[in-house]
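Consider the single chain below, provided in structure tokens and representing the form predicted on its own.
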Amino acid sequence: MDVNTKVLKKNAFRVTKQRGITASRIRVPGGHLEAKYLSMIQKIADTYGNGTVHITSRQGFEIPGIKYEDMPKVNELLQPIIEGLDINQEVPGQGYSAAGTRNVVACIGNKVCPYACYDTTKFAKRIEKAIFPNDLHFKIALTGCPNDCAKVRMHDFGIMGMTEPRYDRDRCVSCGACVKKCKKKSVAALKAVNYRVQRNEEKCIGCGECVLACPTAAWTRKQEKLYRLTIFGRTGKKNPRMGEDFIKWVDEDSIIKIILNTYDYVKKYIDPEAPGGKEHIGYIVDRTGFEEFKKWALKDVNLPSTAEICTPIYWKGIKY
């Protein structure tokens, strides 16, 4: 059977090792789905698979062993999986509309983690409804906390939950947990004195420590949900680096924003002969240098007081 590789990719099924075989990859943006759902994974993979399914790093699901020609039919038991998990799609009953853009990463947020300072599944789809569909290679990650279990610093866009602590002194008791755990577990942001608690604003990382070891919520959580966005970390066999923050204390809309321009940035400089049409951005930044970039990533964002842009950034990893 005859296929064009880069329609069966761009409709989110892989070209695997044997010929005539591919797999159907499943997005599950912000990892979180209901349970209903992986009884018709599991039809497409005994039917049409190999009765195998694959769990990806990026929290999808991959279901190898379908034949070419099972494609239509694969998607045909993909689209309720499709509509439950609310993803754009172009055309309804023929799969994924794209492929290049990656799966939106999250931890399990703030639903039942008692670290995470926000709903990670939900900004994770409200992303992944500005972004696709959409072909180029993008890979985003959210994590609750300052803890990265999301390991977000390895991704373009690495996004972290912060909180703004907020001090109420006449609920304090002067026990002095508050500092201790900032100490021991954090980055010693706070101090006693002449008994109460002094905050380093600029050192505050935002992780919540302290809202966690108060035993008379003299410690709160700011109501409006704030991030770290850590920019171009990438792994790979070319040049792997760590992300590097880019802006503290910044809001969603802000954050979105920021993305969509970046896929304006990513069109107007890619190498037009990049392998397969895609290229990391990290590595047009490097062609392009960092200011050119934050030009185009911050214009018509509206940046909350709050912000604080970290600029010039260079980054630090292996060279080759």
Given for the second form:
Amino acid sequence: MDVNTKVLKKNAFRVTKQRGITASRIRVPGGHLEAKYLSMIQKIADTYGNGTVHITSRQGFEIPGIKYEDMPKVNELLQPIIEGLDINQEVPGQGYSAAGTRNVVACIGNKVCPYACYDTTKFAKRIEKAIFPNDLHFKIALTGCPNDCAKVRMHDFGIMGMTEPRYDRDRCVSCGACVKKCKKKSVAALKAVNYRVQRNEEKCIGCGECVLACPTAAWTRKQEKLYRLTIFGRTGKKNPRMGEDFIKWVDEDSIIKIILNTYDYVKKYIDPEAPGGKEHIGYIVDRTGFEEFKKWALKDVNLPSTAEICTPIYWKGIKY
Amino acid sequence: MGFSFSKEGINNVFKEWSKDYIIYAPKRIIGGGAFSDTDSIRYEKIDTVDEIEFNVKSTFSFKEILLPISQTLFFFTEDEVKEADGPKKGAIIFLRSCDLHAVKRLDEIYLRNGFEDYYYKRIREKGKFILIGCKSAFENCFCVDMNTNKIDAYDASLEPTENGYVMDNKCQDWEELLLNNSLSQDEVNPSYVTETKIHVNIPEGLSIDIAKSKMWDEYDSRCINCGRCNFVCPTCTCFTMQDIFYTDNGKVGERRRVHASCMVDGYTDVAGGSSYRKNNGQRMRFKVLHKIYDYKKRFGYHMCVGCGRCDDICPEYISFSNCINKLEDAIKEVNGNE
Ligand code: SF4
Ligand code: SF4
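Form predicted on its own already given; the form predicted together with its partner chain follows:
Zooming out: every chain and molecule, the one shown earlier first.
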């Protein structure tokens, strides 16, 4: 058997432990899809796979037990899924055009969750559109609020929803619910002064607990959607670590531009010897220094006036 | 007399009105809900008819206009007091039948309950009410059972039709203005509902013994004493006083009154630090019986108007109407215990 493993990997198939057998990986940006695609996935698994499907840790599907020679037929059956989920594709009918940049993960967001500050899937899809296909190893995740159910701090780019709370003092009845909630569940950024509530803007993390707690709608959400962007968290063998805050109260457009700029930065500085062309961005930053990264990342970015850049950044993590 | 209007015509009327009145109506506040990307319907000042939300029940009620959530009554220095100014203009308030019935309850408490409340009166006197007809009941409404589904005591009514608006006017001063801006004059009868999905059974033979029933206990754990049910209620009238001393100069300040809730901690606190109703179930009991029992003993009709807002808003899905419907069994329970 002669198969080019480089080509098949780029095509989102996998070299498995079982000789002659591959697995197909389906990306689902933002982790949400119409249920009709499940029956298409089932059909591939039943026809060409071993009748099972694995739900991946990055919210995609992996169909194992596929013979290498069936890859073109699998790609044919993948086509309506790729089109339906609006995945950018270089050659129609030939499956995924890249696999390096991983599926963009998102928690369920404000489609369902009361805490979420925005529609996570919608933003995830917007990011996917901007970055895919790409061979570089980028991991991006979005989460609706600072609870961080999507564990975005374990990603190269972590995006956390923030709500800027607005206070209408004339609707406040001094019940204290917001102050109590913020203290118990969040960062204790509120205090009652003269029967009114004061918010410590530096402390506030934008979780929105005050808005949820207020019985009179004295607290509401500012309509502009803002986020906390964390960078260069990672799992892995060498030095797993949590992502650190890069910019707080930043907007969607800036985040997308920063991610795209980072692709340029990585292209320039990635270790040419990196195994499989894969190197966690954080190691590159360790080499070039944070300032160099920052220079590239913020090139032509028009940050909103709310944005707070955290600099310099030091990462900790586990050293084996 | 009845009138029909084009949008332009009614907006002209609004323009004229706004010389003497501030027009308040239920308005959709985009993104104003507690959850992100959700709206809320609240009473706000409006200028044009498009701003009125005719199709959805408002989350908060009109009462905020007559009885502001937080209202400064006067300012004080060491030896002087200055009354806070009242609104210069009158208020035109758009509201539904149940809410107009609620105005009667507010009047009862603030104008006819032994003395006249000056601050309420000065807004109320200059108030006009425009009835929004209801073509069908909303979820949780039980106005028919509370006899509040219909009302004649409005200044005017307004309802959208397929290609404009129709109004029944009872305010003599407005006749000419309306005549000049209307398309035609025909009889108009405001819509009202005759059927609701929710029904309540307020049993005869309620007595204070009902307080001993076990039915209240489940609310001890279910209710989180947030007070939302009170704050959205068009008939809840409780307030508390706050004296504020300006921080730069501890000797001058202001007195405000602020809505209060019998469900929220602090309501029954007394000097010395104790509090009468600690359990949420007992607070629920107090609230429910006030709405459908003891108010009536005093004034001859129920306080609750059946708008169902308390059910709409409760984050714990506690239904006031469902609670009323447990009373009959509870009476049997307490009578059987004797
Ligand atoms: S929860 Fe709302 S009403 Fe209560 S103190 Fe906070 S802002 Fe005021
Ligand atoms: S009944 Fe519901 S709305 Fe009312 S205080 Fe209890 S939890 Fe809040």
